[in-house]
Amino acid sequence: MNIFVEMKEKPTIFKSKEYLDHRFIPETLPHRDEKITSIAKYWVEALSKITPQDITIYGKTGTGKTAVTLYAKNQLEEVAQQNNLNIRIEYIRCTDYNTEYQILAKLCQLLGKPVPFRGWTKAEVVNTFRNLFKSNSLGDDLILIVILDEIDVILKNDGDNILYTLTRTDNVSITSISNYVDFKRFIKPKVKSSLRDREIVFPPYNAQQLVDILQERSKLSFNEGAISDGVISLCSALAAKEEGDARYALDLLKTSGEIADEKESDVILEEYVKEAKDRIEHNKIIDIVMTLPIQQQKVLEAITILTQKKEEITSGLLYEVYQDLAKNDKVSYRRLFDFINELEMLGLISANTISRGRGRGRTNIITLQCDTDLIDKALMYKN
């Protein structure tokens, strides 16, 4: 028998995995009505043919930022279509399109103007985009709302030119989404003054809110009776510890179901959740470490060595060990701090500044936030 046919015919506790994917937008979003309203109160201006205010949305991973924004997008598009209004809302993920050229080329394509992703000058792409509005080819009443998800990626990679271009184009409104509240440090004052955005902050979900989300999704995803008592509460509690990350909660539940299938069990047990947690964290850390630039890997390796020696890791001591590993290919001490910040943002380490007392100044103390054996294994895969 064909292996895929065989796999497809194997018994499973899932009705559909689609509803456990964080990209799925459900008909209701528990505990996010207030945030949907917050976005809607700015976007509603488009229904009166007024370009909406720019919006910036902050929040940790898994707090519903993208889901709520896309939910509001679907709602506004529905009303615009019913009332024959020329409103376009285009979603761009900046991990997929991470330069001004790529984003403007993609927007042109979405608006019906074929622009290649390479080969033109940046000025040609900017002018082509702006001319779409000046020529009235899309209608002189067009209002375009551009959603830039994970905007910090493009700001770090390519600067703030995309914001400048969009804010200086008539009838364009920007909704930016970021996991980091400090991403505006990458924006120059001139561009900030053009942005004039309104900010919406998404708090983490608590354990009970995560229970509500998982219960709703599980009814769509699993056969009746497939989840034993305590499983959803355990997934929610573990995700609540991960800063209220709903994506993590959904991934835990889905992976627990997959483990049940592997064990040919028709019920998910709490022990499968614990196994799923280990599997997810293992895969996540290995994936992150393997994709780090080589110099950041060397810094992480140095932190791992010092952690295994039970040393207090100061930035000075870290740089000494890092230099021995990097040899002639080392970066400056100042650049080391950039790497520390980036590794901290990824959740691999924490860095805290402590006072040594009068006359001794302040010192950075760095702590590894995951198992040293896992880091060693990931670095071994890379090498």
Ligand SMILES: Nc1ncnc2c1ncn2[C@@H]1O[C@H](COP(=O)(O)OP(=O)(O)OP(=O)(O)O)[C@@H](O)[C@H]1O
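Numbering follows the first chain given and starts at 1. What you see is a predicted model; the values in this text were computed from it and never measured. Under this definition, the rigid core comprises the largest set of C-alpha atoms superposing within 1.5 Å between the forms. First, how it differs from the form predicted together with the ligand.
The rigid-part assignment between these two forms places residue 369 and residue 333 together.
Rigid-body analysis between these two forms: the smaller part rotates 26° against the larger, C-alpha superposition.
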Contents of the next structure:
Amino acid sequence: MNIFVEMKEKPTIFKSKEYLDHRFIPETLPHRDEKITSIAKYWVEALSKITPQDITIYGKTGTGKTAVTLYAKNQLEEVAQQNNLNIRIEYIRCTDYNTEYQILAKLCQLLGKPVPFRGWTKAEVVNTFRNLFKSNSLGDDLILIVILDEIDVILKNDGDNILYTLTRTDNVSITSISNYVDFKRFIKPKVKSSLRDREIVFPPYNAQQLVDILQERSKLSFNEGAISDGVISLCSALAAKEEGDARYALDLLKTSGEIADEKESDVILEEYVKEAKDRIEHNKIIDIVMTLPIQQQKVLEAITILTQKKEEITSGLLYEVYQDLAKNDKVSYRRLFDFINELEMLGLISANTISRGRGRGRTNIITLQCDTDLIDKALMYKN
Ligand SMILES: Nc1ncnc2c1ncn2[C@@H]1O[C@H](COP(=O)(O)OP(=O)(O)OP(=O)(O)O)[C@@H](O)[C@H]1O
Ligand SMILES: [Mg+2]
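Okay, that one was the form predicted on its own. Can I see the form predicted together with the ligand too?
First the chain shown before, then all remaining chains and molecules of the complex.
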């Protein structure tokens, strides 16, 4: 039989997987009514032809910032259309468009005045963008709400020019979304003062809230009887520990379902959730390791080798083994310490300074924080 037909016909506990996808925006967002209302309270001004105040949304990963904002966007678009109002809400993810030029070019394109994505001067793009508001084609009463999701990326990559330009364009309101409360340190005072924004904070979800979220989504996604209450509470409890991340909760549920399918079981057992957790963690580590710069990988490889040999890993010993692996491209001993710090921040290793006793100074002892096999596997993909 054709492999695809075979796969397609395999029994599955999923009714439809798309509802567990990150990009799917549910019709109801439990426990976020208040946040939806907060955004609406500012945006509603647009219905009276007043440019809304700028908004800044903060919150940790998976707290519903993107979903809630897009939900509010759909709602406003609906009423604007019904009332024939000249309101546009455009969503830009700054990981996709991460310079002022790119964002303005994208906005021009979305508003029906395409400009080339490279080659023009920035001033030309800025002018084209600003002229959109003067031209008759879009009407001089256009109100534009620009959602800048993951704004930290552009601030780090390209600075705050985009905010400057947008705040200095009449009839433009900015809604920025950030993971970090302190992202404004990347904004110059001049720009900060023209960004007269209101702040909305999204708290992490607790376990019970995650249960409600998962219950809604699982009704759409799984066959009846495929999941027990225990499974949903376990996914929620695990995700509540991971800083109340709804995306992680959904991933756990989806991966548990996939494991059930692999095992040809028509229900998800709690033990599958634990397996799913390990699998997600493994994949995360593999992703991190694969995307490390090459010299950093060599350092990690050296740590893995020494761990397998059950050696006590001091920075001196590590540098010796690393030098052998890196050969001509090796970094300096001093730079090695930056690498150690970075690997520690990624949670791959831990480094503890210990005192060797009087007169013998202090030494850094490094321990690998994950499975050596896993690192081996991840490094193998790369090579
Ligand atoms: N209240 C909710 N009800 C239903 N689903 C939700 C809710 N909150 C979040 N989700 C779902 O959880 C996932 C993560 O949410 P979202 O992408 O909005 O998080 P975020 O805060 O934007 O995270 P990040 O900072 O990582 O971008 C999405 O699939 C979203 O649909
Ligand atoms: Mg988001």
